[in-house]
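Only one chain is given next, in structure tokens, and it is the form predicted on its own.
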Amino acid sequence: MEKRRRVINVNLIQELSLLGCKILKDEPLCKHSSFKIGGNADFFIEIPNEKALFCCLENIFSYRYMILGGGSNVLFSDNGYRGIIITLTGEFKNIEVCQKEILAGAGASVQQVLNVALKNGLVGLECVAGVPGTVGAAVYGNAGSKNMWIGSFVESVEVYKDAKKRCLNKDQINFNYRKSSLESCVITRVKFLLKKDTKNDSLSLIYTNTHNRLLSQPLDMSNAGSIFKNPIGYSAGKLIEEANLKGFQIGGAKISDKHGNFIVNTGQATSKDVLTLINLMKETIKLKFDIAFETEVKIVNDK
């Protein structure tokens, strides 16, 4: 592996550790992914507010960084990241209610966010039930279910863009199948627009879609979820499924028998063996189908 590259000078690492952030070198990226695999990180920052966001933004715009939200959609490298992985906790986890407006930070988990919605009646964010991970990636990369994006429910997003704060409304996003116009963005708080439960059916409509995931996806074995984007007027499962591709291995990584767009970690897989079966997926598809698959999760090379 190469040596680590001390990207962060004595000086800014005593601020951020000053103003409250927890910094840690060399720090294994396999316990930061749902997939459990990924080398070390260069840095690994851990920020907890605004003061210390703005001071790392400040200093580090010229060295590659990512932000890093639950990390249940990435797949990092066997041999880690070169650079600066942030993630944001403290008050950036925070939740608040104002009738029917939850303000929710970009660090705070999706289904936390639904439960407060749930119980102040609040109907929208039904879509997002089971889904895994924080806020800002959830909007960043407009999860959802088959019907419904979280994008819908955005009234404004306040983000850092070239080390400045700016508030964007929803008319100044661009929100589309799992993907939105924030990505050159550190989202950092989200305020969505709900409506009131007058119905009394959000329960019933969570319970659905969560009994649905559950019964549809591997939830019980280490996954980055859908592997890839499904194609206009397909379905990318059902796709691998025709190509008789479900269970297939190399490899710790395997095509689940469950579902056929996810790749599980059947205990020691490694980036190479997912990336491999990964182009096998891609390869089977073009040749059967003459149909280009997308990747859906995001593929971090290590430089």
Ligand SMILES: Cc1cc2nc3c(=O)[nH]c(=O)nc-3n(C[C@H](O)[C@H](O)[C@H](O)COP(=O)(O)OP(=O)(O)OC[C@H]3O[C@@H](n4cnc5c(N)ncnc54)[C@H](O)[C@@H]3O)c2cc1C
Second form
Amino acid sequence: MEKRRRVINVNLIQELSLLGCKILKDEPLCKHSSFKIGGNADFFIEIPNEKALFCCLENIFSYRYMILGGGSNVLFSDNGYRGIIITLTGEFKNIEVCQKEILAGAGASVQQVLNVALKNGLVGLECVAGVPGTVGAAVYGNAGSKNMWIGSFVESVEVYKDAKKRCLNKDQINFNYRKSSLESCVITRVKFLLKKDTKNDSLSLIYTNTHNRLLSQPLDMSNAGSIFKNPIGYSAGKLIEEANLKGFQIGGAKISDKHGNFIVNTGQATSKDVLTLINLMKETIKLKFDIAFETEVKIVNDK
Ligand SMILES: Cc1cc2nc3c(=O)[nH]c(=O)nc-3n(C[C@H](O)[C@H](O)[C@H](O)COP(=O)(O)OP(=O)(O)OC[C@H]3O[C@@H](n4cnc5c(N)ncnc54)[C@H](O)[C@@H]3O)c2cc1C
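Right, the form predicted on its own is done; let's see the coordinates for the form predicted in complex with the named molecule.
Okay, now the whole complex, with that chain kicking things off.
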């Protein structure tokens, strides 16, 4: 069965265009990744509404595709992506508040949702203060800080799975450290249940978190956040620092001087540079501490 066709049917392109989609051919992925790395995707489709999403998912199942949010947790290949990248815009960026609930489209920015929550006196999402990217990706990857994660505030999630729409209640979803059971789902909307702020200390918590990020993370350089998950009982960044790897560079990819678990693009880094550095870090840590690192950043192969 042919699963990897590279050209989308012209009729489908026309249909999706009529439904409001923007379809880009040979789109450079470096424009859509916070690492600023990646070759061209065969097709890049911006989907603004549910009807278009349904049409797209119903028709592209035989193609290789992936859903992209803000691109702050991905490493694309230098050879790009043979297939279709889809991203949610338009109505998928809407945010509604109803008492202690927030209904957010998967394409909405997490920081916008946090702002809306604060304006409405709702707390809980401080754990994602400063986390770039979209609601869909944050819930998919259970984004958060050390001890708190976004999944704890999810009430229900609307998804497409195998082109069928479902609404999953929180009891039907597992959230663990930087992962959820929502793999192979396209998340479209998330309902959060928050708490009314009674102590009014939410803003100072956000301020402290943001300030700590500024001090400890290389926010002035292109990067994709933490490269590795923290192994149980350890900090990946500290282990990398103890292995004297901070500042080590391969090609244009460098282990940040500020934070051991960040790789920065010094300007001309390729995906190959980053992957070589990741392997070196993994091997060194295994050799020195007998600890196996697992990548947090999503490595997206070209085919
Ligand atoms: C400076 C910096 C700091 C960061 N700090 C943190 C932090 O403190 N905590 C933390 O957890 N993360 C952190 N990150 C990582 C990143 O911001 C999060 O993982 C974020 O949730 C990714 O969002 P995104 O929209 O950019 O996802 P993308 O990078 O676009 O995608 C990430 C993954 O989510 C999937 N995905 C995207 N949208 C959907 C959807 N609608 N349905 C299903 N799957 C989807 C993609 O297919 C991909 O596998 C940081 C990153 C940076 C650059």
